[in-house]
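Just the one chain here, the form predicted on its own, laid out as structure tokens.
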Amino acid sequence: MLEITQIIQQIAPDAQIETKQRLTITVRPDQLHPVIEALYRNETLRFDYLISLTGMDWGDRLGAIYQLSASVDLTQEVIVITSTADRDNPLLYSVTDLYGTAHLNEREIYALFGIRFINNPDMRRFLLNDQWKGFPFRKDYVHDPKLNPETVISSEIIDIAPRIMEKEGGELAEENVAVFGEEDYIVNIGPQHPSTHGVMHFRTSLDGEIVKKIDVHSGYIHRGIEKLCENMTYPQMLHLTDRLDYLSANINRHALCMCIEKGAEIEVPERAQYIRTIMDELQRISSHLLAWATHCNDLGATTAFIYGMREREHILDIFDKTCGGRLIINQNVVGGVMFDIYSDFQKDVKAFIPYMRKKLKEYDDFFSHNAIALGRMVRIGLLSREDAISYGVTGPAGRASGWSCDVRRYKPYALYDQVEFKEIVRTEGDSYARYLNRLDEIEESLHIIEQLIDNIPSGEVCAKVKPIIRIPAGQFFQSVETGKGEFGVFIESSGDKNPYRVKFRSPSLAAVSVIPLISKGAFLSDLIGITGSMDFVIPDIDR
């Protein structure tokens, strides 16, 4: 990191640089883009992966935190922070020319904090509509229902995108651009449509049956989970993470628990670590089974959908017997797990392993080589490795494009540094590679469970934790590998019992953001199969 520090000092001599836990660089707004571009283009180690972009209100200043990593080595991270004192017209420079994922993230920050990004080609609000009054994540936001009354009247979508562009000489010019052309034929895919996997809205312009352009609209759920966390104690926050990607509920909550445990310096008992890891892998299998089932159903294979749900029921039965929940299982708590395993847990899990392997062979025999299925997936929805990195597409989808990005491998947590498993990576980058990756990852999860199930030690399942938890002032981050990719938890603490700011890094947002790119030029009928292959869930986006 010494070389990087020297580069930054040349570009921004007055930058504040800290190297305590991770390299953290604080710069002025006018220095932001040059500094991040230098990190992005660094020949020795390119920081070409934007993990997370977090909007902030520090009271006297509005700003953003950029968490960067190197795609070739995810252990290498740099934090860049910038802010502006202008609360009436806060402006920062966009990094959309470097990172594809920055586009929707910057629009989200604009909707929630009112910060506009110079040179972002489309500065419409994301997650909120243009009629919303105020910026709800600001600390001075007025929570008056009269400002934004509920209505059942549909508002017309206006296809005009405002933007602020920097001209030659540094002059800023505000302008409006049309999202679609006047002659474009536009159809609405969603928001109420089973094949959009939730209330997702793709406004799609067509040339005959060919997709020309997709405009992504989200925010129909309006839950504001990140904002709700600011008024909750740390243990109270746990229930909210289960409602993000509810198919990886246990893993999401694991991430939040570890982030809190890291800040509060709480040591988790070994028995709890075993239970957490096994339950996470069962959850991963459950997630992949539903992803496989719904993807096949999107392609017209109803039988495959029924089969996938059939196998998933066995896992849900184990969850039910362990803690009384099937979808939202409420297992992880700060310091360990809430419930110890039941007497036949190991027996049931060990019986499930050969059963699932038999079913994987069955899936391969009856669907994976079906001529119609191959025609709908092979060379369809191509995503290059470079674009996967640019858009932050992780998980089975990112690894299907040749990007080794498994958090369990690069940043091991729980017991992942004590088990052997193979990271499934393919290079084709199409829907079929994503399809195969999930099935292969089920086998690897079974292999991980096999190594742990007979070795669960005795002992406590939860550390003794104070009812009121306080985290020292500072910033903390923890990521995990969910069924859909890297899920991250960012907490900024002021030392109080409530967090100052919470941000959840959504793998589904990255998956959705790349849909317009990989669907362009595809048949409309293939759009549904492409979205199914990306395996996103909408509540993970509408945070």
Contents of the next structure:
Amino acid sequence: MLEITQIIQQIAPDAQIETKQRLTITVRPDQLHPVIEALYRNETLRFDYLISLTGMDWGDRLGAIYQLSASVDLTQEVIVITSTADRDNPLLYSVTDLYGTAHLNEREIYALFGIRFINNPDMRRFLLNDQWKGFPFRKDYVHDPKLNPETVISSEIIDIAPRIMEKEGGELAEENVAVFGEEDYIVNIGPQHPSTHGVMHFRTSLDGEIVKKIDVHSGYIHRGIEKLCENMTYPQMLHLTDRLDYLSANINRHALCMCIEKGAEIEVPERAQYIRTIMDELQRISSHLLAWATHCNDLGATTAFIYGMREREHILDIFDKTCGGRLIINQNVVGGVMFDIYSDFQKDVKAFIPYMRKKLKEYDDFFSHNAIALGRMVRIGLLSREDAISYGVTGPAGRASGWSCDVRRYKPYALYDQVEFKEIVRTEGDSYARYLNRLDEIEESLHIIEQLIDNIPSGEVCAKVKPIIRIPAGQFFQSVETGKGEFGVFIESSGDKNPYRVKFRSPSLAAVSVIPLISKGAFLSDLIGITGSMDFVIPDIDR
Amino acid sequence: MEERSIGMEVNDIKIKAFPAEEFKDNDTLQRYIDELKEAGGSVIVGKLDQLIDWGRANSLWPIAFATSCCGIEFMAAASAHYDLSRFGMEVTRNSPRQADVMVVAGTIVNKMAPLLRRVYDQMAEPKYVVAMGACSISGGPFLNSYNVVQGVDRILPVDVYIPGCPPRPESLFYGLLQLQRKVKVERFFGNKRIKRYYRPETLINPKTGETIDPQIDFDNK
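Can I get the form predicted together with its partner chain as well, since the one above is the form predicted on its own?
Now the complete complex, all chains and molecules, led by this one.
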């Protein structure tokens, strides 16, 4: 880290460098791009993975927080912070040329904070309509239903993207570019389309049957969860994380609980850690089963869909018996878990493990080697390792491209440092590798549960926690491995009982941002299969 | 031909899967029936009407307008363990033009509202709407958000509300069976639509800035 400090000081002598938990660099807006580029090109350790890009409003200044990490070693993290005092026309430099994932994130920051990014090739608003007045995440925003009314009259989609480009002499030029060519034939896929796995909207230009270009429209379920969190106490926030990626509801909630526990320095009892880890793994299996089922359904195998849902019900029954919830179980709370396990829990889980193994064999027999399935997955939707890192595609999809990125391995939380499990990595990078990765990860999850289920220690399940929790001023980040990839919670606290800013790092946003790249040149029918293999959840993208 | 409108009671509506006594709330439906009776007068119901009524109530084809978590519970309800097809509703249509009932499963935000209305307008009459889950009833946990529609009944008329976050498949079935009863009642009163909830208080046309007349009947536009 000493070496990085020297590099930064050479480029930006007046940058403030702090080594708190993580190296934090605060720079002027004009130094931002050179500093990040130096980190990106640093030869000993390339910081080529942008974990998350968070827009900020500090009252007098608007800014952004860049969380960088190295793809070869996820334990290394650097935070770069920049801000501008111009609230009327805030401008920052884009890092889209270095990180693919920055594109949609910068567009999101423009929609929510009004910060525009110089050199981003397409500076339309993401999540919100073009007609939206005001920037809702700014602290001085007051929602007025008269300005932004509910309506039943559709607004037209205009395919013209404004942008600000820096010319050679350093001048800034505002331009408008057409997203599609004049001759392009455009088909809308979504937002209400059963195969986009939710309310995704792909504007797709076609050449016959071949996909030429995809323009991703999102925000059809943008509920403003991060803004809602700012007016809630910490325990109140918990139920909102469940509704982000509802297939990994319990794991999301685990991340938020750990982030709050980290900030408030709460010790979690060991029994609760065991329960949390087992529940997380059960949730991961159920998430992968649903992903498998819907992916097969997308490829035309309706029976597989019914099979996947059937096995999933066994896990939901266990959840149901533990805490009365099926999909969203509300089990994790700050300091531990809300409900202890029931008396037959171990018996039920142990009965489920061999049952699931048998079914995995069955899936393998009847679908994994099916000629039609192979024809629609092998060498389709190819994602290279470089692109996976650039776009921040983690989880089974990232690992199918040869990127070892399991958070459970690199930044172990709960009991993952005490159990033994294999990280499933494949190098093919196609839909089939992603498909197989999920099935193999189910097996690994079963293996993890097996190691824990007999050793649950007795004791408390929840530490004593005050109803109003205050976190000391500072920034806290905690990431976990959900069924989709790396999910992170960022909390900036001002020492109050409410957070000052909350940001969720969404694995699905990364997965969807890479769709235009990997489905270019594919058949339209394969586009549906590719989206199925990426397995994204839309409320997690829109938040 | 027989005359059956006089003396019609909730218990006369037979649902095969679920006896009338087991519904928790029969009073509300009885009130509707009384209201309809006052407005409807005597109606002749023939054997053919009975057949149509039986067929329609037992083959309500849904379109799932699934935006979030409730959509997953709808999928669970439609698959083997819960099996929606017991009630003749397994034919989930992907096109609104082939569907009878729209299940709004999930949060509806401002950006989605016009599209929801458009899908509803594309459905053929007779059509029904079921609001599934807290979000589509009132905005649910996101009530205070700047972007969330506080209940789909601000956009379209709703027949049945199913509370829960998300509702269990059992709750969904209960709601859909209630809908079946409403469909069956309808026939007795010469196709008069039973009461639906619709409160379009703040619909504004963004192009002109004018408030849209809440009395506009979108169905017969």
